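Take a look at this single chain in structure tokens; it is the form predicted on its own.
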Amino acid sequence: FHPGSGTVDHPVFVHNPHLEEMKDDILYHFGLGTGTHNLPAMFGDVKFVCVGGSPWRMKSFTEYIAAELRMEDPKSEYPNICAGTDRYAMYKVGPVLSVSHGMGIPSIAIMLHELIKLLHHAHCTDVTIVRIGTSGGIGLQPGTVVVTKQSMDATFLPKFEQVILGKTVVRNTDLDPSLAEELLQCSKKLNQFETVIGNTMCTLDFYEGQARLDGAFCSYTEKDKQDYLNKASEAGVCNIEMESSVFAAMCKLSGLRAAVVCVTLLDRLNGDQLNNSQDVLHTYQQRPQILVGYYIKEQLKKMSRS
């Protein structure tokens, strides 16, 4: 069952003729493989995948979702499925898979290649994938949750560029508009925190790439920074992070229904450093989990009724 689209099963696409010719496919950075693991048995029932930067946060999301779906036994331990590697962490509860992706485009791209192949080898269908994370806001109250409409590069264009065989390949970064709208409606029902739909700027760096004044190097003025962030705001950019562009591009290519849900930890127009207490930041970081957890619960209720 795919929300809003009847009962047609949507598989996960891999666009690679070479995979057919391989006897075994080793998902090296997960410590999994088609020859060593029964991927359909382990992952065939997955309908929702949540990804986020930190292994610790993805484990806490799994514990949270288990409690929300009432699937947990209080004594449950959720083992890290990728314990054979220290690159990424992966946890599963029922139809929900939770995977860490590290920081930045290269790290999440490697993870997504192997995740998309894993879902393909496991014959998963109708998978919805959400990146939950943190970001810097532009002109928003800290703690606001942004559901990404389009991911933009640092020149405010909605595209992801990658060099393949020495040539620049440009890919589209649109995300599923109906999924974004459903998440916004869920937030209205929850009524716990402000949520907006807006564009997200994806950068290659946390410091100079995001116009911060507090890195090891800085060759521009406070005014230059403010001018740049105001231009971003005029282009509809609500927040800045470091993974959404390649996430949007790869999910679109593989036919995955995808969303990016990030909380803003600060308003970058007012400063660069996170000076809130750890408790406040922790509360903010839980907001994308709460929203996506609520969405998953609602979808599972619909599925059980159909």
Ligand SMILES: O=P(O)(O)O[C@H]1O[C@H](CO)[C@@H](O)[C@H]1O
Given for the second form:
Amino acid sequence: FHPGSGTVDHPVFVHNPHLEEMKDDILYHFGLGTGTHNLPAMFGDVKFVCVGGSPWRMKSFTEYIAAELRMEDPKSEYPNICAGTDRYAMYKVGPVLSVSHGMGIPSIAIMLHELIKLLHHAHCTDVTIVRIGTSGGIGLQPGTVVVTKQSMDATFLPKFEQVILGKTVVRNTDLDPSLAEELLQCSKKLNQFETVIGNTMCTLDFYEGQARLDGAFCSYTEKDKQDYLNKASEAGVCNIEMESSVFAAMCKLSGLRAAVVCVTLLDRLNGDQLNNSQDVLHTYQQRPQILVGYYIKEQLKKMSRS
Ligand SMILES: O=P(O)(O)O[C@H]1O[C@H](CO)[C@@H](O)[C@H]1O
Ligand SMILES: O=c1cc[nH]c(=O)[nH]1
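Okay, that was the form predicted on its own. Show me the form predicted in complex with the named molecule next.
Entire complex below, previous chain first.
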């Protein structure tokens, strides 16, 4: 069951003939492998994957979703499935897998290679994946949630470039428009915080890469910064973060239905420092979790009826 697309099973694709020739596949940064773990038994029922930068956030999302789905462990213990490594953390409750990815494109790309292979080896079908993250907003009230329409690079083009064998390969960063719309509708029903659909700029850095004036180095003026952010805004950019482009590109290649849902922690037109209290930032960080938790609950209700 792929929400909104009939009843045909959609597998998770890998595009790599070499994988078939390998006896075992070691998912090194997860501390898992086909030779050491029964991946279909451990993960075969996964239908939703949520990813986000921080291991702590992904554990607290698991606790939240367990309570929402009434699948709480009586001891409330959710072991880290990747306990054999400290690169990433992974938690599972029922059909929902929650995985941390660290900061930036290289970190999430490594995680996604291994996650996509994991879902493939586990014979998962009809998987929806959502990045639940934080971002800097442009012209939005802090705390607004942005569901990404298109992920753009730092020149406002909707593409992800990677050098492979010395050649630049350009990949598409489209996300699933119907999933984005469904998430927006969920937010309207929830009616707890502002949510918009817009473009997200994905950068290679938090400071100079996002036109901040407060890094260790800065060679531009406040006006240069404002001009750049205004140009981004004219290109439809609502928020800035650091993983959406490769996330969109890799999910599209593997046939995963994907969305990026990030809360804005500040309005970059008004400043660079995150000077809200930890409590306020924590409340903001929960918003994508609340929205995606609601969406998952609604989808599971639909699945149980069909
Ligand atoms: O909150 P997460 O998911 O880590 O995402 C955002 O926060 C980090 C920077 O603080 C970057 O990884 C950016 O993409
Ligand atoms: O300004 C911000 C806030 C969170 N994450 C980012 O990448 N940028």
